[in-house]
Each structure stands twice: as structure tokens, then as C-alpha cells.
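In C-alpha cells, the next block holds one chain alone, the form predicted on its own.
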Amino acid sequence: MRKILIVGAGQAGLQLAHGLLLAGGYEVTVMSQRPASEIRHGRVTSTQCMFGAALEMERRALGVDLWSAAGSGHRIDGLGVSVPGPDAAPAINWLGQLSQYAQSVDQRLKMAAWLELFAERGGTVVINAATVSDLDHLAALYDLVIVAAGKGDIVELFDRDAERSPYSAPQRSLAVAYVHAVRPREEHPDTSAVRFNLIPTVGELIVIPALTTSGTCDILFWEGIPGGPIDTFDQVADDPAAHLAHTLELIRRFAPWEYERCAEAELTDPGATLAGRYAPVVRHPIAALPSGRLALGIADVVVANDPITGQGSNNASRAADTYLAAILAHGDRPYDQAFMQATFDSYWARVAVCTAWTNAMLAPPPPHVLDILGAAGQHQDVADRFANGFSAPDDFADWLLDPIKASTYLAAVTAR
């Protein structure tokens, strides 16, 4: 039986671990920095919205749907965009319909449950904040070591890929609050939807319906351009109440069309806020440990995009799906450097367009993108295609990312 160690208990690490257990023939160990109880009752670690295609991969790997969206109150059926005009009212304001529902489950709730289920199914869980020396020692005991922990000293083992990493500094400051008591948007009160509010020269406010440890909620997520008025959460980072008050004041100031429905928002729990920043980066997938043994990176360890497009958990699911298929197909052959590089290359082929799209969203939108956003308010099929691109980002290469293809597509839509 082949022995595999996965360091990190997030979306990619646990999805892959469950997939290997269900496949059979693998002895799988997951190393988690914290036990499930601490994860569940700790501070929020992320935003997330998993779209239809990624949810399907997740279900296949786990063999079970722990959070069926039917009747749960956190099913997401739409994705909308608002952009203010000169009078601060939305000049662009539309809703695209998703062909497959999406959902957002607080990773404290999700990863704690997945970690417990993994142990119940016979997987080995080790609670340890692994150091490089720990990893080097353990690598001798396993056939394959996969690093799925996107933070900490271990990540520094993986070198930055300068050719695929156009940014060397954070492009947004990030501020998150999980809240109760947000009302639906008046224009679609019966459709639960992610709302992207794009505010030129300032940043983005993203509102995500979600499920947390205390029930259904909404995530208020500010992405601020560095040095701008949203890049001001450092001063309230240690005070959740002040963080929420600052969040709401910025909504009142820069996205007033969202303020009324958010005005009575209350934090879901004492750990419901998060602030920080990081530079988007692609790293080389293979790390050489001090002994010369190798470790393979996955998901955020090797491709960490800005969360502006909500693809982090989706890419993690794609990564786990890719790595699972590669491991199962590899049989009893050694997990050598060639296997590791080929596995990453297969993953990169699935997320290269997604990374290009995300990086493009961090820059001021070019004229053809503004044309698309405007056309989506006039043509429902444009709005729907944009919304469903979040589930299948490769589609954006055929229109959104290319001004000529965009013009051709819009001309065809107008003609129809």
C-alpha cells in the first residue's frame, strides 16, 4: 500500500485525501496545524464561493454532499455586477443567472467536518505545525509528500516563477466580515446572488451569501486599491466591532446602493473578521528538502491568485481533482521529479486562463470589458455568460480577455 503525506487541511489537501481514501490502496496521512475543534471555533480564514463545476469535483472526491443546497438557505443562483456612475448611483446594474448553483460554506465549518470525516473513514490525522526539518524527516517515511499549506515557512521552499507572476507586491488590501441581518437586494429579492460592486479607483465590494457556524449569513468583502480609502483596515484589525463599523461606513460612502440592506448587519461571532494582503504568485511546484528528497506543492502553494474573482477554493478543487487523477493513473511507479512536474503542468493547463483573468481584473478595466459589462445590462445572455464563466473560466479566453473576440461576440449578440 502506497503511503502519502498531505501537509495542510484545507480545500485541496482534504479533498485529495478523501479521494485517495475512497479509491483504496493508499495509506493517507493529513497533517493539520490545528485540530477540528480549534478550526471550527477559531477566526475566519477566508472568503469562498464554490461554483458548480468545482462543487461537482468536490462531491466526487468525498462521495457525499455534506451541505446540500436544497432548502438550506445558502444556495446561490445568480451573480450580479454594479458599477457607479458620476452621481454615485449604479450606472451598470444587472444579474446573471447561474446554470448550476454555487455555495459558500465557511471553511471553519467545512474543514473541521471534513477533517473529522477523514479520520472516521480511516485516514490518519497528525496535529502539528510542520517545520522544514519535520517535513524532511517525514519525507523518508512516505512515498509522496504533498504540501497543501499555503502559509508558513514551508511555502518558502517553493521558488517564485517570475515568468508567470506579473506582480511582486499585493494589488489589493483585503477586509472580510461575516455578518447576519443583511437583506436581499430589492431588484431580485427571491434570488440569492453574489454581488460584485466595482468602484473605479477605489476597489471592489463583494457580498456573498454563505453558511457559517451560526447559520446562514453574508460575507462583506472589501478589496481596496493599495494606498486608497479602502486600504485602511490595519487600524481596526484587532477590534472586530470597529472592523464592522469601518466596513459599513465605507459601504455608505462608496457603495450607498448596498448600504441600506447592510445597515443593521451584526457579526456572526467574535472571530468573524479578517484583514490582510498578499501578492498574487505562481511558484515552481517542486521543493528540494535539505536531504535532497522532494515535495510537491498543490493549490495556493503553487498558484495563489488574488481573491477578486473568487477562484481560490475553485482552483483548490481543480488542483485536488487533477492530482488525484494523476496519482491514480501512476500506479506503482515512483513519484519522481518527472511525475511531479507533469502533474503540476496538467493543473496549470486548467488554471492558466483563470490566472490571466484574475490578474487582468486587478488592473483598470479596458474599454472592451466596460462594453461587455454595459451590454450585460441590455442582454441577459451576456450577463448569464459572464456569470457562468466563474464556474468555467476558460470560456473567458474566447471573448472577455480578447478585445477582437469581445467585439465580434457583442456584434453577434446585438444582431440577434
Contents of the next structure:
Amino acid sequence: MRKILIVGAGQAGLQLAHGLLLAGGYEVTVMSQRPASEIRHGRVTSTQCMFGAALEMERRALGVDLWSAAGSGHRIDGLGVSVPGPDAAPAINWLGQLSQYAQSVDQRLKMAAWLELFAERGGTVVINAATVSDLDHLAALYDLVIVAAGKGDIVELFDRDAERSPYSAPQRSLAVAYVHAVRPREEHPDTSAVRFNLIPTVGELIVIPALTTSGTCDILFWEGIPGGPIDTFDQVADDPAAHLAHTLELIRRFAPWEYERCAEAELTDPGATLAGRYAPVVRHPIAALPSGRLALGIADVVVANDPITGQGSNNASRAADTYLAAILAHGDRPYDQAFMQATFDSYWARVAVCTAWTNAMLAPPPPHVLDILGAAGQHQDVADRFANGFSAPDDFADWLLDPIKASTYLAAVTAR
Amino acid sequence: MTRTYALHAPRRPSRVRPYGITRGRTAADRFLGVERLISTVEFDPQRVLGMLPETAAVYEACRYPRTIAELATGLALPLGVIRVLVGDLAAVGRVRIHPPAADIPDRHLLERVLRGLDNL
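Counterpart to the form predicted on its own, namely the form predicted in complex with its partner chain:
And the full complex, kicking off with our chain again.
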């Protein structure tokens, strides 16, 4: 039995832990900073919208779907984009259809349940806020140590990769509220859809239908350009009711077409709000511990993109999927530096386009992207292709991220 | 006559059995605070032979009940390592993790915890 320690009980850590446990032949320990009950009843920690491909990977790793659309009543079938015009109505406003449904399960609900299921299936759970000193000693007791905790001191063990990190400061302020009593958009009352409202020079309002501990809900998520009118949630810090009121006031002001359906929103629970910011970063994947032993980083420990494209949990799922395959294929050979680097390299190959796309979305849109957003309102094929790119972002390299390919594609679509 | 059905009948995935859920909840919620007492179950020197040195040290030290803090100090290991080793030993029944102290722990225990923390 090979012994593997996974530090961090989030999407990547637990998906990988379950995958190894189900594969058999591994003694897997997950170190979680908080017990399951605290995760479940604590403050929200994330936004997430997992698209078809990432959901398939997690179901394969877990061997069970705890929140099937049929059982939970939660599914997302569309992805819409709106951009304001000269008056209150949006100038761009369309809805792409997802070919596979997406889901947004509150990580409080999901990670608490996954951690309990992991223990129930025979995995070892240790509740401990890991320190560098812990890892240094534990690396001697395990065949492989994987760091899957994207926050905290131990992340600093992984050096920033300047070549792959175009930004050194946060590009958005983030403000999240989980709420009940938001209605669907009037123009598509029967389609549960995630909505991107792009407000030039101000930021983005993303509305995500979700599932939380008290049932289905919506996430109202403002991404504010630093120093702008959205970057003002500091003044409502530690006051969830004021946070929600501020969220709604900003919607009324900058995305008025969304206001009516959100006007009666109520927080799902006292811990339903979150505000913060971080700089997008790619890090080197291998940490050298004080003793010289090594630890391998995964998911947002090594690739932390801005949440603007909703890819964090999707990338975590892609990472767990990649690392699981690499570990299983490695058999009983040692998990040395070459193995660690090769494993990360396969992951990077899967998310390099996604990272470029996410970083591009943080900058003002170039003309060819505006052309695409406009054309999607006239041609459903364009809207659908854009929406389904969130599940398989590599497709964006063939049009959205390349002005020449984009115009070739649009010319072909409009000629039909 | 029309029959109606509940739209979302309460159910749980069939492969997760009730006792399993209890075990999962217990283990996923078990936080070993620095004051938790650990004691070895029927110490057997033969068992030490197959153990890693750190594991054996915990197994031997807990012949007399020790707190997590005392183990960390006494064995000069970080708390996280002690939590892992105790968890492993408890999983195979070699040590017993005492229930959390009642609302008002006894003064002697508190002093020991304090000493242990001071020495970390």
C-alpha cells in the first residue's frame, strides 16, 4: 500500500482522494483545516459553476453523484451575456444553450459531505491547520505529499512563475452573496442560466443559480475593477445585511435589467457573504521543504486564476483528474521530482488556454471579442459555442483568443 | 381517485449505510484539540517492532495518558504530526482517544496543557 497525504479538503484534494481510494492500493490521508460540521455551518468560501466536462470527471472519481439534477432539483442549462446600452435596456443580451448541464453546489455543502464520505469509505481524515513544519516531518512518513490548500502559509512554499503570471496585483475586487428569492430572467422564465453582465470600465455582475444547505438559491457575484464603484465592499465588511443591500444597490445602478428579479433577495444564512481579492498567479509546482523533501502542489495552489470565468472549480476537477491518472500510471515507482514536474506539465497543458482566456477577460475586450459578443445575439450558433467553451475552454484558442480565426469564423457563420 | 406523491421524497444514496454515515461524521469531525487525552490500549512491546519510530514513540508515551500538547512537546514533533500519528494508532485500536473534557476541565489538566503549550 502506498501512502499518500493530501493537505486540503477542497474540490481538487477530495476529488483526488476519493479517486485514489476507489482505485485501491493506496492509503490516503486528507488533512482538513476544519471539521466537516464547521465547513457545513461556516461562512461561504467560494463561487463556483461546474460545467459538463468537469462534472463528469468528479462523478467518475467519486463513483457517486450526491446532487444529481433529478434528486436535487438543481441544474443550469444556459449561459447568458448582457452588456449595457445607452438606456436602461442592455444593448447586448443573449442566452447560449449548454449541451450538458452545469451545476453550482455550495462548497460548504459539497466538501462537508465529501469529507464524511471519504472517512466512511475508509480514508483517514486529520483535522489540522497544516504548517511547514508538519509537512516537513510528514513527508518522511508518506510516499507522496500533495498540497491542495490554496490559502495559508504553506502556499508560500511554492514560488511564483513570473513568465506565466502576467499580473502581480488583484485585477478585481470580489463580493459574493448567496440568496433566496431571485426569479429567473423574464425573457427565459424556464431556463436556469448563469448570467454574465459585463459593465465596461466598472466590472462584472455574475448571477449563478446554485444549491446550498437550505436548498436551491442564487449567487450574486460582483467583480469590481479596483478603485471603481464596485470596489466599495470594505465599507460593509462584517455586516451581511449591508453587504446584500450594497450588492442590490449596485445592481440597480449598473445592471438595472437584473434588478427587478433580484429585488426581494434574502441571504440564505448568516454566513452567506464573502468579500476579498487576490492576484491571479501561476506557481512552480514543487515545494522544497526545509529537510529537502518535496511536496507537489495541485489546482489553485499552482494555478490560481481570477474567478471571472468561473473556472476555479472546473480547473480543480481537471487537476484532480490529471493527477489521479498520473499517480495510477506511475505504479510503484518513486514519486520523485521528475514525476512531480511531469504531472504538473500534463495539467498545465490542459489549462494553459483556460488561463490565457481568463486573463484576457480581465482586460478591456478587443474589437474582435466585441464582434463575437454582438454576433452571438444574431446567431444562436455563436452564443452556443461561447457557452459551451466554458466546459471545454481549449476551443477558445480556435476563435475567441485569435482575431484572425475569430473573423474567419464569424464570416462563415454570417454567410449562412 | 387521484394520488399525489411528494416531489422530493427524503432519501439517501443506497450505498451509504446508516452506520457508515455515523462513522464518517465522527471521523470527519474529530478534532484533536491540544487538551485531548490519549492513552495506549494494552501496551505490548512486541507491537513496537513493526512501527515507524515516531509511531512507536507515541504508542510508548501514552502508556500513561498524555495530552496532544504534551506529546508534541515530549517528542519534539509538530502538532499536525502528532494528530496524524494518534489518528493512525486509534484507527487500529492501539490507542484510545478520551472523550473531550466536560465543560469545566479539572485544574490539574489545564495546568498540564498550559505547560505543554509553553514548551512548544
